[in-house]
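First comes one chain, alone, set out as structure tokens in the form predicted on its own.
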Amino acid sequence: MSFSYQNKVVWITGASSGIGEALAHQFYAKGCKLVLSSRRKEELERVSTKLSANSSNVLILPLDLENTSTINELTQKVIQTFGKIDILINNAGFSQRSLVKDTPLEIDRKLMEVNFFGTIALTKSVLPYMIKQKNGHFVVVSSIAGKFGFYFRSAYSASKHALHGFFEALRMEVFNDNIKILMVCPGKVKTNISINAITGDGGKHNVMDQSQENGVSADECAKQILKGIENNKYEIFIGGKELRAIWIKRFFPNLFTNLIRKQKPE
């Protein structure tokens, strides 16, 4: 039997642009049902307007993932507008740009209670009524970085290893109970999360990295991710020739750590 995606009841977090908004895009024109979070309103309902959707098949969600309090009650209200979540796009979260000796363990922290509490805190949230259903999928926007450490990306990375480590176990948790979990690992995609990150004062980066900006496009990584939930992939890796980083440290990792060791830190 084909995939459909129609009526299709989708959050994305961190919908407000790059990947997030990319992926609102092609899961509307698919047939399916949005919900869009992140911390910024007035994007979500520029998003949303672009789209030129029917209010009852969007629900504009605002979400800080520093702040877990309210996750139950944003999901008791997808449920209560949708009736069900068949997929959850954990894409919100931000980057670094500083050297470990020069990040207060603050700066460490607040990346972390983003990219890995958050995301699984509202993972957490919607994991009961995808069991009571018998159905979902959680597709996770990882990082290549997730896969190896890279300079001025020392808690970064470390929360993107988390994210590995705890849905791994998660998808052998709920086989079972038919609910699938794709992780994603982009490498270099034309967004501003380089422009996003955060610097070891708390700042902004303010640069655009130029490896970024000759990146793929945000809708093609989007287009992948798709590919990958139809496909029911377990783990995608999208972007260009960094990604022959991932199979040389899989298969040669001290001539790796050589070659990585020699990569122009940006």
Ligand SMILES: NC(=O)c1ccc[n+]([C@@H]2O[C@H](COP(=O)([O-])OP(=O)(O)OC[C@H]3O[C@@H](n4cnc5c(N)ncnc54)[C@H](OP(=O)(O)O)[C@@H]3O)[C@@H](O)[C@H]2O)c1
Contents of the next structure:
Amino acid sequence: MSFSYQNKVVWITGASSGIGEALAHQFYAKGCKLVLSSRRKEELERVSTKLSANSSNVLILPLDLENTSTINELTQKVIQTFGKIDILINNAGFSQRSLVKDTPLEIDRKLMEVNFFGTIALTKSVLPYMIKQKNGHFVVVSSIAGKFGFYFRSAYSASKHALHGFFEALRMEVFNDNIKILMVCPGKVKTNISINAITGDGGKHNVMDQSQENGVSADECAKQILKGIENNKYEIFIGGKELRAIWIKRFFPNLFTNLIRKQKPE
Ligand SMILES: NC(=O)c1ccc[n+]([C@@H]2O[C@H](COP(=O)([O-])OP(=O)(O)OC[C@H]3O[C@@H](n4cnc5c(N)ncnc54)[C@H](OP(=O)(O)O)[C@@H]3O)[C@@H](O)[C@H]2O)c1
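Moving on from the form predicted on its own, please list the structure of the form predicted together with the ligand.
Shown next: the complete complex, the earlier chain at its head.
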């Protein structure tokens, strides 16, 4: 049977900007019903308005992944509204720009709390419904930083690596429930990620890194994610020449270690 997005219920975290916003547009254009989540309600409303959305097909559900105490109520709200959840896009997250020696442990914990624990808390909340439905797709927006560490991104990279371990285990456990998992590893995508990255003093980096500026568009990234879902891929890499590092690490780990150290530590 050919794949169709028509009437699928797609819950997108981090839908207020960047990759999540681009995903909202592409899923909506394919006839999906959307749940849009992130902290900033007014930005979610802006995205919904831009979709020219039929309001009964879009649910705005503000959510802070650093505080997961209300997550089960939010999941119930989605079920009450749409009756099912077909696809959960775990996309929300933030990056880091600080050396290990300058990063207090509370910032490491914050990165893990949002990027890892927040993501798995939402996943665990949705999972029983997908098991009951005998159908579902978890999409996890990791990063090439989930494949190797890089300057200034120690805890960010750790949080993304942790996602791979968790979701590889989950993939095995739910295979017979017809639940699928797609890990997405973008390289450089032109969004506000470097501007929003946290620094060692807890503030924002507030810089559009040059490599970010030159990255692929959020629309292109979203397009490849939809293709990955349709083709039931386990893992996809999205970006430009920065993706070569993944293959070099896999096949020539010693060479990789020497090469990556010499990259511009932006
Ligand atoms: N851009 C890249 O080059 C790149 C590369 C690799 C991986 N990624 C990953 O792609 C994902 C999306 O990032 P982006 O590039 O689109 O950056 P972005 O424009 O900064 O978007 C990040 C999104 O996450 C949401 N968010 C941040 N903290 C949150 C929290 N505590 N609770 C709920 N939502 C939160 C933000 O919304 P609010 O501020 O409204 O909460 C925003 O919608 C991230 O997981 C990032 O690690 C991006």
